[in-house]
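So this first bit is one chain, no partners, the form predicted on its own, shown in structure tokens.
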Amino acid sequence: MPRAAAPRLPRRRPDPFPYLLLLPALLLMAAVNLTPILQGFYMSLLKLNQFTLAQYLDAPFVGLDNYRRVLFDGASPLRAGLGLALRNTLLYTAVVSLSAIAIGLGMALLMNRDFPGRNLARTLLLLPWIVPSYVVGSLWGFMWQRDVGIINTVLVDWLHLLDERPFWLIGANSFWAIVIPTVWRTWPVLMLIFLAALQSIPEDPYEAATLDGVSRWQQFLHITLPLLKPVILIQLMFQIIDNIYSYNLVSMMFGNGAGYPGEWADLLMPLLTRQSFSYWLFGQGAAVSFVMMALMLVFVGLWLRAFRQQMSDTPHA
């Protein structure tokens, strides 16, 4: 005898109340984020320079001509020094991102152990991160001074590691003059994130590995590192984005935005900002900003496509 079909339950209608509660926040976020983006894009389509600045959004409309100039016109002032700034930005991004993640992960492993004063040590190690990046740039700019800076005083006068006082803000050393402060300020927050991820890993795999005689290094390679892989990949992506858009530290260390950082310390964002304001080419400056944003969106899309599965895995055994 055939079984009677189960009665179908009426489909439950979604409750609109939660969406109504979220609506003001969504509208505010859209206004705060989308309005500057749309205005900036419109500026990139205008001939906005020192002669038309008073007209602002009523400046002559030139369509995609600003994009043509910054991409294909070698005479555009915004392209002066662009190759060196691109090289420096790529090197700076790679060195800072990898160094900050390595130091942050190492310190997180240390801070995950039990020892007296652990909570105090965790708090003190976060101090560099709470210093504003503008302050870090100004502070390290004084510290790197050749004659009166504390860096040369320690290296030359106290430790006698160097025979003479080097120039840190001139020449190739200026690259490390911007890398070291950035790493110094960045790794504490990465330590905090990795520490939270480490504490979410259960003890069972480590206890089983210890019973099997697996060394601590092998446990790190085959248990800790794979379980932290999603967090590491996400933080690496964030670091790459942040460092490509880096501006504050270089700007404050070299003339508060108006100075030239030199061949080895000039990054993309300081260069584009300095050239745009120096030559009053705000339309072309806006165009460059949107070119960079488009490239960054492509990078994020490719990154998510390549590591989507690994980033969605939870750090649990």
Given for the second form:
Amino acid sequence: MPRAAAPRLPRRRPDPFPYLLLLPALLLMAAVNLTPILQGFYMSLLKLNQFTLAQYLDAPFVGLDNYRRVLFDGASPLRAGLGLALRNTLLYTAVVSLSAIAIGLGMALLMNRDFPGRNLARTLLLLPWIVPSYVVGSLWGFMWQRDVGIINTVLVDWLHLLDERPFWLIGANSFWAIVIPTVWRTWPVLMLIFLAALQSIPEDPYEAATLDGVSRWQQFLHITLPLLKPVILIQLMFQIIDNIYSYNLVSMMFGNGAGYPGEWADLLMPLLTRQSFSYWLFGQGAAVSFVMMALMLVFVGLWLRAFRQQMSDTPHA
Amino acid sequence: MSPQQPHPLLFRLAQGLLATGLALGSARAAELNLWVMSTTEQQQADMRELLKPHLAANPALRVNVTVLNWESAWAKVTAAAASGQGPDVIELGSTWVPAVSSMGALESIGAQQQRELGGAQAFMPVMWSTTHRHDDPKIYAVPWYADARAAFYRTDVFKKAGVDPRDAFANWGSFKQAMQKINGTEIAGKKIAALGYPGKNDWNVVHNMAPWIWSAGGDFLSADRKRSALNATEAVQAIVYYTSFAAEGLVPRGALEKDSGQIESGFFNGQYAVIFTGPWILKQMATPKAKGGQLETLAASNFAIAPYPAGLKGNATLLSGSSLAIMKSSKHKAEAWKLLSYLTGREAQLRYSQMSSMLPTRLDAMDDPQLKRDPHVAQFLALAKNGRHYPSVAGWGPLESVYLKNLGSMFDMVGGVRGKYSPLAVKQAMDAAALEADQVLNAAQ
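Same protein, different condition: the form predicted on its own was shown, now please give the form predicted together with the partner chain.
Starting with the chain above, the whole complex follows.
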């Protein structure tokens, strides 16, 4: 029997009122976000250095010359050490993102169990996340000191794990000197997010799996992990963006002197900030910021394209 | 319709208000903003004290003092210079004047004003040379205070090790031998390291190396000031000599991640027999611990000062300091000039020298018998005559950043955590540093 065609509802004109309500917020957002972005882009087209800084937006217009310099001119001072900073940033991003997610997930699974004092434990575990990143940088900067730092005291004097006090703030170890505090500060918030996601997973699949004799590990692999996948994917994307743009910790830990943390702890953002400000190449600095922003937009676009389906699934889907 | 005539009463009222306003305006206190760096322990209180005579002589004047930290001052000064929203009178580090003046932010000091101060001949020539760019005869600032650097050494340690300080600080060879002899000397049951200096995590890396580079006959820029000279033989020799103390264990490895303040604390605490620093620690060593000083320490009662040991081309020290300038944006330039000339005058310089242990920049103040009564200050005043300063070029700021980074990186090598330390490796690193410095110089064109 042919189905009766559903009656077509008359197309309603969109109500302008909600849009009017949104308008002030949109205008404010545009003023706060868009204006500096546009101004920054215009700066990237100017020869803006120490001699022209006072002219600001009236500085000589050089078109795309700043982009040519930062992308293709090996003699641009802004590019000194860029390769090493890129390597460090990629390694740092990979290690921090994966470690923080793994620890956050593991701790969320532990905190999802019932045990006395669970609420207190959750609160205490969140403490590192509450500490501002610049305080984390200063504190760990003291802790990593070779002679008087608590880390060498523990490793060498108390646990006798090492014969000699290593340097943490100079040389290759400085990579770990920035990775470990970042992971320490990041995993608690991930634990909180994963815990919320875990608590939204219904009990039924676990009960059915237990009745079928499926082990806890198999339950984690085949129930928990697939259901958490959307949350994990979106957190991984946020972590990658956050860590590529990481600045505070390195700046606070190595801010004295030239602010150069050495060839193993220099990241892209500290390098670009340091070199565009200390060499007074503000136009080129703006250009390189836009190159980074463009690369990040491409990354986010590709990520969304690859994982859009998984990320739109809810954990309890 | 014809324009309305104002009502006679209203007209009178307006006239009266205007006259009252003008009278009030002329009697109203002129208000000046003054930015200074934190050089003394209580800079704000010291400035109040220092300004008292000037304010008493100018009762209609008010001066708002803002104290900036040296670490963050540069960003604030450049922001003020770029935006034109700065104070009336500003303190500028001696290396900053060429850069800030090249931004067009400073009012030039005219010939008549210079004459009022006694002209260039009234000031230490090296300090006067920092008040303008080498390619611009206009004067943009007036030297306020100076500091030189010298060796502070422990007399008790030298005595116990049997080292005569006069021989030790005679030349580079005798200094190295003395440090080898002194290293590890026990004082009060504690071994003391021969020398203390910071590594790369410090603002003073370039300032610490400069006297050695000059004493070897090297410099930071070529004679035409267009290229870096950091990789020239003399400069490299000096860098190798200076870093060799750490490479040979005469500077403890742990010192290499410290900054200048921590090294000075180490000297007070008996960790190092010799450090090279400025007169500012004299004040600390004369102040009781209860007031935040170091008077009771063993170092404070057993120290003496010596000049840098002589290299192949004699011995030089870094003479730096601060100048005062008037910003173009000032709306009270006449009052600002009066304040500047008061602060850079003889009496105020002498008073500020007592407060900060810094040296005056006026020659008539340097000759003050009361100032010379302190033998340590007298020694610094004598050393200042051998003082040198960096080239007065507009692009010194970026250049110093390049040098700071690259000279600082030497200490990673010396500390054994980056490559193998050798004179050849130092030369190669300085070649790379000079290349980067040349790129920065070219980019500034």
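Residue numbers count along the first chain shown, from 1. Note that the coordinates shown come from a computational prediction; the quantities given were computed from them, not determined experimentally. Just so we're on the same page, rigid core means the largest C-alpha set that superposes within 1.5 Å between forms.
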Could you check, with the core superposed, whether the Cα atom of residue 297 shifts 2 Å or more between the two forms? no
Spell out whether the Cα of residue 306 moves at least 2 Å between the two forms when the two forms are superposed on their rigid core. no
